[in-house]
Amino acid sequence: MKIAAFCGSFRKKGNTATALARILKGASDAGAETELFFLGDYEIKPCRGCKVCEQTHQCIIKDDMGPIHQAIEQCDAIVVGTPTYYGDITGLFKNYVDRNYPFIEVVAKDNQSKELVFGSILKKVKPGMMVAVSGGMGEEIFGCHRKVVRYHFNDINAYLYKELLLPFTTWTEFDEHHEKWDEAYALGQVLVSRVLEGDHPRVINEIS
């Protein structure tokens, strides 16, 4: 069993990275093979909106997205994490999300209602987790993060199974003294159990 995590922060010892590592520690101790990808280590150019990948399911941009796409295809579960910049996800994380567009499949397109329904070309359904961190804002700010992650997960045939929300980290860093430290470890073990259970739901997004 493989679990891949993607960190949308450049800080390798920051709260987001620490939370992801803690979840993966729980998963690893439960028997999973885990890998943490620091997106800042990769050249991820912005999406050009050319839409070539809608037909080919291949991106024409030459950069470091190849290993990331491969990890997403091969993993049995996914964990993503991002800090909050100006009330939203980071630019680094947004580039990563946008560049996974080659995995989408347009299931339906209604010219009259202007409704688009997106699925994924990936066949294996996988559970996903989101880590959202905010320095000076409460959990209400994470609605933006959740919306983007749900769309991203839809495109890669994943679903948002659990969340770890860490507000106000300017005052309380995420470390072994944090009230959610043990919860993060437990989430990693829960994720392994979820993969083993199977019978995953399938959700297709309608975007208008």
Ligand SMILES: Cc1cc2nc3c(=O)[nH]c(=O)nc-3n(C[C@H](O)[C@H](O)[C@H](O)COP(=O)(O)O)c2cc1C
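Swap state to the form predicted together with the ligand from the form predicted on its own:
We keep it simple here and write out only the one chain, dropping partners and molecules.
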């Protein structure tokens, strides 16, 4: 079983990175093969909206998205994390989300209406987790993060199974004994159980 995690913070010792690493530690101790991708290590250019990938499912931009796409295709579960920048997800994380558009499958809802339904070309359903971090804002701000993660998960046939929310970090790193790290570790173990159960809901998100 493969679990991939994607970190939307450049800070490798920051709270987002630590939370993801702890979740993966719980998962690997439960038997999963895990990999943590620091998105900041990859060149991820912004989506140009050319829509070529709607037909080809390939992106025309030449950069480092290849291994990221491959990891998403191959994993059985996914964990994504992003801090809050100006009341929203980071630019780094947004570029990552937008550049996964090649995985979508656009279909007309019916013959009459012009409404579109966005599904995924990936057929394996994956449980997903979200880590969201903020310096001074409360959990209510994470609605922004949740909305984008749900769109992203829709594109890759994943569903938001659990969240780890870290509000009020006061812009500093939690120490290594912080209770949230135990929660993160337990979530990693729960994620492995979820994959093994295999009882996934059908992912239906009609986003127009």
